[in-house]
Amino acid sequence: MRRLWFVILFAAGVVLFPAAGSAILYIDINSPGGRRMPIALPSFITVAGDPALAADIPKVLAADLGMTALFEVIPSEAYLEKVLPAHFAGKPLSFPDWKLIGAEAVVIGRVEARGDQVTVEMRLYDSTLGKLMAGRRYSGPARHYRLIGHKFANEVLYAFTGVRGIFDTEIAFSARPGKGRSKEVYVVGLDGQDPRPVTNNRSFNLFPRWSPDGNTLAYTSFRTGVPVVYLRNLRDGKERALVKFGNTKSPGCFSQGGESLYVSVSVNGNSDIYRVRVSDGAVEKAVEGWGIEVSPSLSPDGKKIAFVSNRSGSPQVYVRDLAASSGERRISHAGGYSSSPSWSPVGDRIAFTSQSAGNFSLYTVNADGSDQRLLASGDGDCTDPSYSPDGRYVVYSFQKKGYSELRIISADGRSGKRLYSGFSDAGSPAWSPRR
C-alpha cells in the first residue's frame, strides 16, 4: 500500500477561507457548460534530483482539472514569465503577465529528490487579486509522485469550487492479464497510469468492493478450487477467508461502518442476500425470495437496498427498505435483463445495466422508479456501473469483440473518458472512498 506524508507549509493552510468550512466560490461545479477558469501550470523548479519530475507533476495536475471540464489549461508556450527559486523565497510572481495571457490562477512548484524520497511544495495563486489561495508542501516515495500530484489537484479544486476533489481516489477491478484463462484483481488511479496487482493466484479473482475506509477489499477468489469471499488488507498485504458457505457467491458492499458485508450466496440453487458481520463471520438474511436475488447496493443512509432479482421472470432491479418486512419496488423498466445496481453516495440516483437491442447500456434512475435516463452506450457492452465518492462520475466496463476497457463517465452523460484498456475482459470495477 502505498504510503505518502502530508505537511501544511503554511500554517493557515488554505488561506481563502473566511470562516472554517466556508469558502468563496469562483466556480460553480452544478452548472455544466459554464465557462472554464484558466490555469497556467508551468514546470516546476528542480532543485535537486530527476528533473523529470518538474515536467511530470503539472501534467498530472492538467489530466485531473481536465477531468472536471471546470478548467482550460493555458499553453505553455504562452507564458510570459519564467518560475525561479527565488519565488519560493519571497519574490513575488509577476502577476500582470500572468493576467496578460487570461490565465486567472497560476500553480508554481519546487521538486527535491533525495535517493528515492521527494519532497514536493506547491502554491496556488489567484492572479486577478494577486493572492495565495493554496500552499502544501508534500514528502514520500519518489515514485508517487502521481499521487503528490492528485492530491494538490483536490486542493485547486477546493479552493475554487468549496468542493473535495476525488483525483487520489482509485479503481479495483478484475481482469485476464495475458492469454491465460485466469483472472487477477487490480487497482489503478484515476490518470490510468501503472495498475498495482492485489492478488497474483492464477485464479478466478472476482468482484472486488472496498470497505468504507479505502483499507480492505472484499472479493471472491476459486484459488482452492471453489469460490470463496476473502478480505485482503491493503496496508499489510494480509487476507482471511469471510464466506466460505453455500455455493456461488460474491460480494455487493460494506455496510456504512464497515462492520458488515452483504453477499450475494447460492445455497441450494436459491440465490439470496446476506448480512455477514466482518469481525466474526456471523451471518443472517437481509433479502430473500423464490427466485435469484444478487448484487446488493446499499443507499448511503444504510436504510434501502437495491438488489436484482428475478421474480418477476427476468432479471430486473427492486429497491426495498431494511426496516420492512416486505414492499419491495421495481425500479428497472429499460429492458428484458437489467443487473449491476449502484447506488450514487448522494442518495438522489441508482445506475444499472440494461440489455437492449442486443447489447447492455447503462442507465440511472431515481430509487422510487422515476425519471430513468440512459447514461451509456455504444457498439459493445457497457457494464458494471460503478459511482465516484462525490456521486460526480461512474466508472463502468466496455468490452466488445474480446476487446475490453474502463471507462469514466460523468454522471450526467455529458462528458467521459477512457480509463484503462491495458487488459482483456476488465470487469467489475469499483470506486475506492475518499481517504
Given for the second form:
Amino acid sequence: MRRLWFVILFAAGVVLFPAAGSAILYIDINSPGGRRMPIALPSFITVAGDPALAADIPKVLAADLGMTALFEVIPSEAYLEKVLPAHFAGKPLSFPDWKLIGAEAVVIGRVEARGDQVTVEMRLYDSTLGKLMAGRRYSGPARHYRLIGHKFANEVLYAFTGVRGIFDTEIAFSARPGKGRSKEVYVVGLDGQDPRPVTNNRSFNLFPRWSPDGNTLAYTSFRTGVPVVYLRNLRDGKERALVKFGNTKSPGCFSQGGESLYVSVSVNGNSDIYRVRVSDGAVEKAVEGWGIEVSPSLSPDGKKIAFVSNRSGSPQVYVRDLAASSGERRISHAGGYSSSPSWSPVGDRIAFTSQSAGNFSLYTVNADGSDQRLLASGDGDCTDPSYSPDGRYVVYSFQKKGYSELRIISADGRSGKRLYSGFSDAGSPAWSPRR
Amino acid sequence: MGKWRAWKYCAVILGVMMIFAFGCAKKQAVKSTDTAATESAPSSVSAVEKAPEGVVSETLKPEASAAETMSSRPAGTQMASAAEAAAGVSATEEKSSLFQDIHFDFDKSLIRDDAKPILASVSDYLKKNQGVKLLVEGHCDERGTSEYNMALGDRRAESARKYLVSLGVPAAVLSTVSFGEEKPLDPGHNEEAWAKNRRAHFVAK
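Form predicted on its own already given; the form predicted in complex with the partner chain follows:
Shown next: the complete complex, the earlier chain at its head.
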C-alpha cells in the first residue's frame, strides 16, 4: 500500500514538475488579431568575420516573428541606443531608451565568424523589467546562419507565449528547375531563401514526404524510367528503393513512429492505399475500392486515415477508421472535385482542395465532416495543403496559367505570405516535423 | 491505518517529492549551462569566453550535402546504371508515335467513340507486326491534383490497353505507364491545350 502511494506520488511529481518553472505569458497565442508586441531588432555586432551576417540574422528573426502576427518589429531608424560589445560583457542596456521608442522587447546579438565556423550569441530582454528572457549561444557552420536565426526566433516566441515555435522547420516540394519537363525535389526553409536540391537526375521526382524524425524523405522517382518510391536519408545522403510493385505510386504519409509508409499504388489500373513496412518492404492493403484511392493522410493518433476516392463519380475526401472493417465517411462537401487532404498534426481539422467556380480553393473541415470553412482562394488554383507541425499554418501551392508559387497561410486564414516563387510548377509541398 | 493518517502521510511525501523535484531542476539548469558553455568551444572556434549566466550554448551539427549529382553521388547511394539514368531522363521526353493519340473527357477514363477507329488501327498494326511491343502512356491535363492525376493517367492507359486486348491484341505485347499531368503535349493553359493533353499515347518498343 505504502509503496503504491509512493510510486503514484513520484509519477505525479514528475508530471507536475515541468509546469513549475513556466514563465508569465505575455501573449496569448490563441487570440490572433489582438495587440502585437513591439520588439526591437538592432543590427548585430560583428566581433570577427563578414559583417553581412550581423545584418542578415536580425532579418531572419524579423521575418519569422512577423509571420506570427503576434509581434511588430520597430523600424531601426527609431533606435536611440547603439548596441556595443560591452553589452555582452556585463554592461546593461539603457532600457528607458528602448521603452521610449515603444519597444517592449529587445534582441541583441553578436557574431563571431572564423573560417567556415560561426558563433552567434543572442539575448532577448524585456525592456520594461530590464530582464533577460532568453539567451543562447549557437556554434556551427556559417552557412547555417539562417537556421541559427530561426532557432532563436523559436526562443523568442516561447519566452512570450509559452508555445514552441516552428521557425527551424522546412518545406520539401517538387518543381521544374529549367525549361525542360524534368521535376526535382527541393527543400527550403521558412524564409524561402535558397532552396537546396535533394534530387538532380533530370527525370520526374515527385511527392516528397517526411519521416516523423525529419531525417528521411520518401518520394517517387522515374529515374530508371519507371516510377519507384525511394527513401532518401538527408543526413548521410543514403537512399534505397522501398516500393517497386505495381504501376503508378505516390507516397502519402508515414505512420506515427515511422515504421510504415502509407502509399497509393495502382495494380492493373486500380489504385488503392497500401501500408508498406519501412524495414523490409512488407505490404498490407489499408484502403481499397473499385475507384481511384489516393492521397492518404493519417490522424495524429494514427487511428484514422483521410484519403481521396472517386467512388461517388468525382474525387472526394473520405475518412476511415483503420481498425474498423467498414465505415468510410465522406467529409468533403464543397461541391466538385475535392482532393489532397492534410490532417492537422494537432486536433481534428483536415485541410483539402476543392474546385468551385473554375478555380481550386482550400477548405478545412472537422474529421466528422462538420464545420467546413474556406481557408484560401484566389484568381488561380490553391492546391496541395500541408499543415505545419504545430497545426498553426498551412503551406500550399498556388498556380495560375503556368505561374506558380508556394504560399503559407495561418490555419485560421487570417494572414499569409509567399514562401517561394522561383520555379515553374512548384507543387506537392510537405511541411517537415519539428526539429 | 486511519483515513486522516493516510492523507497526512501522502501530503508529507508530496512535499518531499516537490522539494526533490525543484532541487533537481535547479541542479540540471545550472549543469546544462555549464556543460553547454564548455561544449560550445570547439577547437576550431577560438576565444569563446564562458557563456554568461542565462545564456545557453548549442552546437549545430552540419547536415550532409543531400543532393545527388549525375556524376558523383554520396557514398552508399544506390547508383542507377548509366542506362537507367538515361531512361530516367528519356522518360521526360515526348516520344514519336506511329499512331494518333486518343483523347479523354475531363476526369474520365472511358474510351470515347472518336478513339475507337484509332485503337482499331493500333490493333491491326500489332497483329500484322508480331514482335512489336507497345507502351501505352496515360496523360492528364494540368487541372486537379498531381497525385490523383497520376492514378487517373494510369486508368486511361489501362482503358486503352484493355480495349486493345478486347480487339485481340495479345496482352503480353502491351505495357502501360502513367505520367499524370507531368508531361503535357501542349504547354498552354486553356481548354484547347487541356483537351490535347488528356490522352493516351502509343510508343512502339
